[in-house]
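The data below hold one chain only, encoded as structure tokens and taken in the form predicted alone.
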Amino acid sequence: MKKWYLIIDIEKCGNCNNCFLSCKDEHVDNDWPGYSAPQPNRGQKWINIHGKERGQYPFIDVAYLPVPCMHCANAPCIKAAKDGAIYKRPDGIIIIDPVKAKGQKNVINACPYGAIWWNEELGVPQKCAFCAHLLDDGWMKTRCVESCPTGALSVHCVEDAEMQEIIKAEKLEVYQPEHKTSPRVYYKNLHRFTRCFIGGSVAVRVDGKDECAEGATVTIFNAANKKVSQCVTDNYGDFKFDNLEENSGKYTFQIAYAGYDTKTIEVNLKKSLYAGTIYL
């Protein structure tokens, strides 16, 4: 049958926190029997937004990673819960039964994504329930998706085969695949948060003045001298090679610009770096 999936595009997330606030609006002081107990006003983040800064001044970017419950197909929280307190619906949504789960604080540590929270007042674990109470009432979007102004979040109710086609076409990834939980939350442009880049600026001297070398061809090679990628500098003379593995060692890039000798630069990549202004 069709299952619910959430897709998050890191490139489009600007940390506006509308998703977080709409979740609060839906669940704080609101009891949805069978789905979730009221969420506390403070402390819990059923969609938790992490930020990461990459690079060095003046070549820096920032990415934001919203992390809700992953609604895993192989959910470790289900295994940790007793008496069926946490279960997976046929449509893939993971629900913590607010009655059966009372007192089961241990399930918090079972989630490798830190997506389960403890309600001290009610004595119950809580998390994102994918707005299942709304979906069951005919809604086609969760509150977080409905409130996202950039389209960074989207929900899809599709067969598994169709989702696999979407994953391939959109180049989607799961966060922290090493946990092997088979999440139903997928990310686009996840490299903005999990991987790194090499950036630089190319310039020339003309009549004693520095000018940006727009249109220079920059080719990057790895330690095995294999071509990794190629790009052209923009009108500021800047170039950027992204989606590189941290601590991946030596990279060499060659810069070719009409009327100037080709220049070769070598860097050692540990984390995102700016190679500075390179004069031809």
Given for the second form:
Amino acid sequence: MKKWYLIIDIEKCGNCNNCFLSCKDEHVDNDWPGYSAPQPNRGQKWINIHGKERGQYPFIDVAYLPVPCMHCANAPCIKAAKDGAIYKRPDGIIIIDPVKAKGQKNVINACPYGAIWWNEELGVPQKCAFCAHLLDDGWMKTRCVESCPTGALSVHCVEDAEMQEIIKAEKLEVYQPEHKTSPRVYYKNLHRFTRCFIGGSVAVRVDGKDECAEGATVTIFNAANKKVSQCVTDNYGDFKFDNLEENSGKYTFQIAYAGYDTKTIEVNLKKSLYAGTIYL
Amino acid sequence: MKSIVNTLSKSLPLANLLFSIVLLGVRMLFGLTAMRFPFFKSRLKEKNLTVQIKLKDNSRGRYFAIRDGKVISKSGIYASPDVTMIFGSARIALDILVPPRDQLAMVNAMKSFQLWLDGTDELSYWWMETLSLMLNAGTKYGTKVGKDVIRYTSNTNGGPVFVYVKDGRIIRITPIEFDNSDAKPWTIKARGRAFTPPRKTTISPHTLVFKSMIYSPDRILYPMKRVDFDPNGERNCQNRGISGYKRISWQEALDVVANEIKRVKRNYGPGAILNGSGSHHLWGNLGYWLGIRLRFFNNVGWTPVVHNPDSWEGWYWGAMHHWGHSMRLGAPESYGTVEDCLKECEMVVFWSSDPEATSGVYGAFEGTVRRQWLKELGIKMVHIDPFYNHTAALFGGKWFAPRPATGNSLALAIAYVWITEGLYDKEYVARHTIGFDEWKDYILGKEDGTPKTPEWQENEAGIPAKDVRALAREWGTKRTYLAAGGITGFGSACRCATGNEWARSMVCLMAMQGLGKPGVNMGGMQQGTPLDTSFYFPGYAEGGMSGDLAATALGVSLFSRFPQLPTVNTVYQRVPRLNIPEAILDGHTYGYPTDSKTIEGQFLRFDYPAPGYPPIKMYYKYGGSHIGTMPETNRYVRAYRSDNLEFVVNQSIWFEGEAKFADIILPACTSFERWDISEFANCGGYVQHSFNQCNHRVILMQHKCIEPLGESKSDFQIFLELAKRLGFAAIFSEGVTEFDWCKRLFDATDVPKVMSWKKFLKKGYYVVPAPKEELRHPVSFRWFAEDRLKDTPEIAPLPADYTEQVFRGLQTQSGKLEFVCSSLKRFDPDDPERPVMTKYIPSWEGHHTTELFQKYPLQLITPHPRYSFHTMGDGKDSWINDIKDHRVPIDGYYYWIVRINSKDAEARGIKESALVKVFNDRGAVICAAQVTERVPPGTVHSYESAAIYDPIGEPGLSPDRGGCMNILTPSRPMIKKSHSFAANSCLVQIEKWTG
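Having displayed the form predicted alone, please output the structure of the form predicted in complex with the partner chain.
So here's everything in the complex, that chain up top.
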């Protein structure tokens, strides 16, 4: 049986919020019996976009992580709900039955991703239902995917085996795998949000003027003095080592540039770090 | 049938006979329509009247007596009809009455008094509208998609949409996905790859939230009167913005407005009525501010509010003198640049350019996929912007953050490196430019003793000299596109004290690098798609049904295709928009025109009041945007509260901004509640072929998706009701409905050649096929770089503006790129604010204005907002307010955001999402702080265009918590000899708000 998956490419997400807004358009004031009760006008974020700035001025990047219901294969909310109020369809979509779930506020705490919201007025827990009411009507994609202008979001209805191939080929990951809920929402370039970088700029003095050191070789070593990576500075003398673990301790990097003494710098990595301009 | 009628009616007796037969036909049609359509049957019950249709000489006629829904019709002349429709001859009558109506014949007949209506405007128009409803009864539109849902189409400032309606209510708004019958898209082959855009339209966030805005609790649903306003007694002008409103009837509201128009004209003479709009209105060729509004006011006689070249400032007042392009307000053309960029370019410099935030203009996310292609091809990107903008964030690349309003110093330093290291195109400069040596001397410091070195620049823009050299060397050796501004032109840097000099230096840099050579051009993939420009469909600046040949581009192409009565404003007085408060409060001001005809148009100063004209006594405002969008806007608040303005009426959709300062509020409906017709991102006029921001030309019927909410009415209907009271309903409406005007405009375009009205109306859109590869337009400026005649498809410059030969050279006097501007040498060679060549001029409000800078050490920039557009999308309880990066809810109130560097925040004890007061001598705004690395220390960032003005105390004198950052921005023009807006030169201080 084919199942629905959502793939989100962090690199392509610009925080335009079209996904969030189209979800509101689809659900605020609209009742889809059997699928979802109307979303309140304010306060709920069925696809919740988290932002992260990395680095320090002027060496930064920014990433956005849209978090909908993960439609987990092993969904803790199903277990937390009474009377089968939350169930998994054969196509993998997790539905909160708006009638049966009435009054079951406790299920919102069952979700480790904070993807279930409480509707105070109607007294029901609510969340992204993967636009199942539209898919059942013949739509080929969800509202968020349809309105995404960058292709950051895409839906795929595939056999599990096929999905495993996509995961491998596209290097997809799940967000916060430690929850062990087997989400059906996969991320690409997740490190832009979850991991950190070390960057810097290399400069030299030439004829009394500062000049960017292009082509310097920068090698980075971890606390165990094991080489982690190597790169060459660009025309601004800039280098960047990405995909490092936050709070991963001491790193040293060596800068080698023809005609200058090699320089070694030690840093203690907590979060993304710009080492500033390093003069050789 | 029409051709048979035309042939037969060549004989006069036959024409007369046919006239009688046609009238009999009309009579029969009444019966049939009433039988088939219940709405028409009840329509006939609305009024009892007798209508005579006859020839002028009374030789033939038929009258229609409508009594309690029944129509009795007899051949002959009725003694005392309520309405008489008179035709000069049977032939004229046949041209007009036999479908398809000959519009030109009708307009000609009206102008020569061969078609006339006798009777009150009220009954006459009712009769004409009834005829229209009869002829259009049974018209089908929209697509049934099952479950009682109908899918309509509409168009917005942020892209075209499908609108799903059930039981008279909008349930869903989506982008348009094309079907198999729609035209296939273009493909560009570059560097071994093929690039094809997706077969759909994109839409902006402010478009996606229309449902929340249409059903907003802030909608004005009935006419209102300020409680302490009495047109016949105390007006209490000082209480505008303070006292509340009470509901009144349309009858009363329209009577007050019409009577005030008459009173003001009677008491003061022509021109005492001021009308203005915001820079934007809801989309549509008929309904935009250059359409219906002008038709109405031209017939009233009015003092127009003259728009500044809003968002084009530095291009218009500065760059234009170097390269012309007056038709584009000084911004360049962009034909063929998407293909050229993909094939040839090695680097794109985005300078004050954030198309991911501003959508170009009206372009939704159409350019995004193209910039993704650049990234896929590994074409380098550089971003120069005091804010790490959204284009930089999405695509990456080196970021430079110059101090606001100093960008020109960075440009001059780049030129210095190019000159001293020989990194510019000497042959091109020699052949295609004038004045370079003089400018070179200035750059090298021979003129003022200060070489404009990267080190000199450090004290101005603050970019490390080594980085400037690295950038200049890379730019000087790579084929580079310059995206200066969010389209080609535009950009926050052109809206500051030194905006002219920035835009001017952009042109000069490109002149040094061989503008027009392969891979060397203007743009950041936002414009220049290979679309068919020959297929005619107008943009809104072509004036729609305005009839206005002076204030719109109607005369260029549309007027000869779209017969309509011309309209003329007989008042010569004008008020510059940025100086409305001075006009009202001081009684005098001056401005310079926004004139796209020729370079010199901008030199013609005009004064207010104009000779022989009265001061403004009545202000008829269209919408509520000025407090959020104009500079130093407490001025506008104070002007509203002045006794000098005897009457203020606002025709607005939402109760927001300055709408709350009116005496009478007329509730207008949105474009989803009325008919209109338009094209995606086609504004025409000042951005000719602006649809080439899109991946597809999409032409749309803007269906009337739902009935107007509450008692709100379309702008057309409101103006029509007033026109009836002022005796020009027939001239205003030409006796037809909004729906008919859409059909008339449709007929004026090329769409009928490829799609019938019936099909267009039903389906709602048409995709214009892209031309085949061999017919694509040449690249802009290529002809110039290659010394050929101009071969890009724009009719600008006008023939007289060429010097040597039509199509040879640019619009400048020399026909070349001018480093030293001939036009400025002629106009004012010694103007220190605008020298004949671009120089570094420190901002009149910046880090060199020492005393002020000490008091207000932060430089605030307020570019166009990202999620909202102008004031659309913001406030109104719209969902945009729920976006984390748009407003921040604190204790239930949604605050506007100011972005501050972590160091500046720490120094002030300001934490993320803390409430802060942003202030200077001009006022104060309460915002939520966003602590960020996206601005350097010393620079703070917010957006302009909040829709909400919410002073916590006395309006105009107390802090605003609505987020109108423009309360803080200076009203001083960039240069005195301009009508310009320098919002991005704004010194402020920020402190924690504890109020």
